[in-house]
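Listed next as structure tokens is one chain, alone, in the form predicted on its own.
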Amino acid sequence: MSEDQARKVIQTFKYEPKRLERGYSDRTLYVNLSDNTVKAKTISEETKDVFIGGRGYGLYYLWQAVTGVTKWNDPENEIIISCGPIAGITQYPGTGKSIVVTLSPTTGTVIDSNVGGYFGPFMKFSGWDALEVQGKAERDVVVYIDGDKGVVTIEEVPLGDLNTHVLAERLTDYYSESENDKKNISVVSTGTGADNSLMGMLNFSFYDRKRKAVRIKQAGRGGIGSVFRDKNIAAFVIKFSNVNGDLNNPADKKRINDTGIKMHKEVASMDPKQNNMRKRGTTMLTPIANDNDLLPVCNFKFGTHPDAVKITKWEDKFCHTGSDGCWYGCTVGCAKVVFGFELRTGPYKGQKVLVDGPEYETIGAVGSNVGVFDRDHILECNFYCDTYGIDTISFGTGAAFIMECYENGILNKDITGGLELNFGNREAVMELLHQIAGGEGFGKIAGQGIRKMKKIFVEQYGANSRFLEDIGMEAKGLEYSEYISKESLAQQAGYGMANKGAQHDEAWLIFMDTVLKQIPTFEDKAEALHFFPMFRTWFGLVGLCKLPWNDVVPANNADTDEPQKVPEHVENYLNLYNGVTGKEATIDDILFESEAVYNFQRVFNLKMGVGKREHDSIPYRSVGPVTVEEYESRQERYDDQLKDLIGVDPSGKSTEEKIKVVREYREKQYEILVDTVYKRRGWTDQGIPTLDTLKRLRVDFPDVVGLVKKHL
């Protein structure tokens, strides 16, 4: 960084960079932007033992910071970033994940979002297990951590355009001393969309040395970026040099090396035969979803479309030079990129830009779900969502909801300011996105998310509230990710019972349930809805990506007793965890650790007013056909189910009558499964963890018990 550039340092905190021991520094960096306090906090052994790291640390610190009436934009709300003991090892694929935790603008309760990129590992190697930021700055600031020198500053620097593709590049240049130094910089930023909507997300950067470009990964869900900008944070920036495989100072490095070598060989040999993510990234899911009637089309009405073939192939768009791992050592390399894409709309029209992605979720959200089957549109929307700091899932699912309302006469051009928001109108989709980012026109309403839009449409435009509840694809205030769950009871519950709202990362069971049919009974589904959320919660505690677990599997996996769990990879993770920490944990031990944090988060929801059975309800669109059009598009399927499952002869019945019978049956099935899951988890019939469950899991802290007792 050039010293003659304008820079106003508001606060400086010096610390002694600390050697990690067995994956931990045992301290947190606390920053309060209201009074510019910067200090170190010691993490106790008890806290580490119960909360482990990552999401656990985020929940622990946020619980202490807020009350049950704290709002997302109150100064006491915090943003916490943490990654866990395994994070940052370079010997095994998928170890660069960190978790961001805050109170969500859309759900009103705690949200967690996992993200790749270099920031989390750099922060850890700089001597911090977590970054905890509270308060609000008076004007836009950068929080800069120099992990090489042991200095943290709050400062004002030249910013200009706050949109990520400009700002992340500028700050990478600003804080690096040479081209080679750029690889040591990571920036967390967002954009104008986070200023002007409730669906803002955060971009975590990493420098692609071979392509000489700043790349980004997203902490997308729940409006985290909106909290970031409400605190007047322009960016977090970190610098750390000399990454190597020993920085975690693991208890048994050989164990880690041996496990990593085995996994790298497996990825190289099996990925090309299975999902080919090294060339296709997560776009490989698009044709699979379309072929299995799982791809959301036109606000989740349908699961497949003949034009979907136009958006299933992406290899010819991707730049295949260099590595696509978002952290060192990841041979899965799913972080794909398109270079030189020329923009057709918006403030950067005509510019050729880099587009990180698209991911499957983005393809579903801003492509098929809004009825647009055009790759260039998806790339354009992907780029602008990223640089504006807008979650592609919430935007796409929200836009699809608006389009169905428009086509049903709830909205019209007078209300939308001239936007013709029919399915398939890609120009209107892009204009809506630009309006959201600018806080203009109908975008001011659209940017509030589906839950708030439903209320507005009923109160101001006279919409039928039941119809909106049926088609508004959100749960707990979080927009649905991109899977049709109508034929997967387990996935319906996976969405409805997820602690943070309708996101698949807790329990992605749709293939097990509908395609492979591995969990036929209520008890089977309930067991899956216990194991998978707990195991995937553990990834978020220790700093792991999910993809190397079950998207690439050993050649003999199908011959194992529980192929859906990929037992050899579970053993790999135990070797990594024990190799870093020196523990000798079993699978039961790590599931216990996750269960404790998971139940604590459930109680956190209760603290914020959303932790009961009524809050695990889901829109009927995710359960079955709402409209005549939906039913008749799959009439043979639904008629057969009426006869074979429900015992009702469909002959002579109108479509409306058949929809009613199917709905009664499916809603009852959902409630039976909810009861079964609650029982398996040790919760009451209202979805509250019992005192015995909290005691067994060692989270029976006095304030937790006192809160739960009020609701039992």
Contents of the next structure:
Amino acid sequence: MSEDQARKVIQTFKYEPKRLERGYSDRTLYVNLSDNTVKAKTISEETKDVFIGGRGYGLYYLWQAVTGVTKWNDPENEIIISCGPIAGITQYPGTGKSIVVTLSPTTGTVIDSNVGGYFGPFMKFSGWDALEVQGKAERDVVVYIDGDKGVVTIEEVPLGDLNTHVLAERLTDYYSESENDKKNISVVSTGTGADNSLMGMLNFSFYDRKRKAVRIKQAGRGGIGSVFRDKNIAAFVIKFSNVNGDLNNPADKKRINDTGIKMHKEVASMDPKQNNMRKRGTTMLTPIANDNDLLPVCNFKFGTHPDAVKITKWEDKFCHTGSDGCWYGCTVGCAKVVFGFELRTGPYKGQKVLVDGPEYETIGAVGSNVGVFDRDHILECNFYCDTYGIDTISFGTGAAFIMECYENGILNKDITGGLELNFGNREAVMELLHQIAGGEGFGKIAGQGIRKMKKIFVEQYGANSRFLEDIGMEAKGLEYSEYISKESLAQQAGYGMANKGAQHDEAWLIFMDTVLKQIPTFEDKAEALHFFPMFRTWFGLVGLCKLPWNDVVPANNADTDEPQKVPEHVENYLNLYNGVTGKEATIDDILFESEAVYNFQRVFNLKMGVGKREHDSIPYRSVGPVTVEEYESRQERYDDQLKDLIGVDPSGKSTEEKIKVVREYREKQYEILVDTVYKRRGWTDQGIPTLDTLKRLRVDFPDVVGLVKKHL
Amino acid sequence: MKIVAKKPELCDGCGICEETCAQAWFKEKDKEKSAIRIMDNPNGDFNIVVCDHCGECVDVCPVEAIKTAKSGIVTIKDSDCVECYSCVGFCPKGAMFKHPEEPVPFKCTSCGKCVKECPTGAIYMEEV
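What would the structure be for the form predicted in complex with the partner chain, rather than the form predicted on its own?
Let us now look at the entire complex, which starts with that chain.
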């Protein structure tokens, strides 16, 4: 039987492809997989004004769809993909980002995850500001958007292997008419790991013409892929041809062009002297992290390791072509790739494959944090996580937690089914990953994420609850990304107060705080914890990548008043935003827009039962030394702090006694900072936005106010 | 291949090459539409900017719209360009140009028309 005969179209929706106006189509595509409804929704001016796009639209639609008791696997839960008004311009680096929003299986509240690849821009050019998918299909389906013809279909197609490296390539072939047509296809897919765990992610594809290969970027965090598979979605596929630089129909194209060319010149001249992202991608962070005691080693116990030099250099592994952007015009080009890597384990053992990455986070997560300092292991693990649809961060941080439990006797071979999960055992790490993806053995437990594992280990294996709370690196149910925050109070709060859970994309303040010492007081830190989360949130409203903001900077940046904000790039972004939309927004205007959406998300957390102060607490491992081994590894530093900061003489005290004093001090510091930040943000001391704050930000909708009032 | 080579010390800044190029490719005399540019130096002499077909733009182009022909000459296929202007920013000679009225960047194709019109011999075709 040919594929066309086997293809079963179960719903067809025809629409008029619509030209964008100043970055917007003002409509979204709604798909319900339970009853196969497909329809267009209009976005009102009022909604656009407050929510802007991207994450804002995701939050707006999800808020309408769910109640406070909706669970991640209820049919009411939605997956929303939206980019925002700037997304899809081709003239500036990092302008193709989509934001995916859903209720997370591990946090129980909203997760937002940003991702590159061509799907988001193609969706806009096909006439949709967002894709909103609700319900559950009976059998695995593909939702196909043909943006050229103006047709949306829900289809059952012969799928076979669901793992991304097979499926995305197969669907790219299937929906394209020729080799030259493949560039017009983007696939959103995941893999068996998303079927069998709660840490499933989504891969967004783009066709790499130079390498003639399907490439992928990940919406990694919070289990979105698990929601996707729970809805029996095999893939979203989109087709759009004839990309050019004018499809957003911007208000002032020359302003965008001039800004883009200026930035390309800056990247060309400065990147080789600065981070060299074009050659190294985000791997450039690995030696910096290791040198500054920030690289997580053995479940965040340590921040550096002598063997880390084995995993810091990657340039020789990468296949270079000169254009590694995950959307057109990204000259920063961090999307690195390793070609012809021969797999040593698992179902594809012996095959030579393309590995997208690794990125810094993956190196930290599946390398140093599990005590494995081997590049081939990292590539193997990176590949399998990607194709299985498993978030490398949650997997690595989760595996590190398991290993520390194993080494402390909480777990043993009887429990793990024979896996010797000591730090450094790379074979065991890979076997654990294969088990998670297959829903087998101990993998069934490991795939639940740290928060659920803690409960299981206490209830079933008699673990000490407090110890697990101290070393289980999650906040709000989301596993930590890969930075040691012990010496940066501001970064501890950056993790703890992040709306989605322990991810660094709201605030990355470690260098400002500890190395450059630019924010010494609580008020300074609180100001940084206001500005940076708001500014970074804005990237997610308009469809931008954060990296070109501050991973390459103008030659004179250090001489500016606020180099950490990269003022010239902020000006660039205003040019792009105003150039597309025709607004004349200032930096204060865009911060205001972000603050509104940010506070709305905070209230959304409250709606889902996690938006209070108690939910901003963090594991002590992220604050200070939990164990004697940790304290003694940095004894000089901690002893000095005892004397200089706390006023306690360490001499004559046991390590346990010193740990106790340090802990009391550090935990108190954290609480003072939380108080200061809440005040700066206009929240109560319980972390709830006040009614005045909601009114000022124009998110004082009746249901929002009604909800908040119950908690004041 | 033959490329446009230069002897800036012979250039008198008359701009005939620029007009000739703009006329040849865009049927206009707007020098901003020329793929060869004469730049004034502070000391009174001139700098001649023109592509030497090094291929840097070929690497940075994400869509293979810029290619090196068998002859060695680097050319742009307009219909494949997505107007990202990476090539404009990355050209080490500053010889890839963008004009507000033209969506696709442009560059010297080594046609030689400017050379024929140059009154001083400051530009000439050279086999490399």
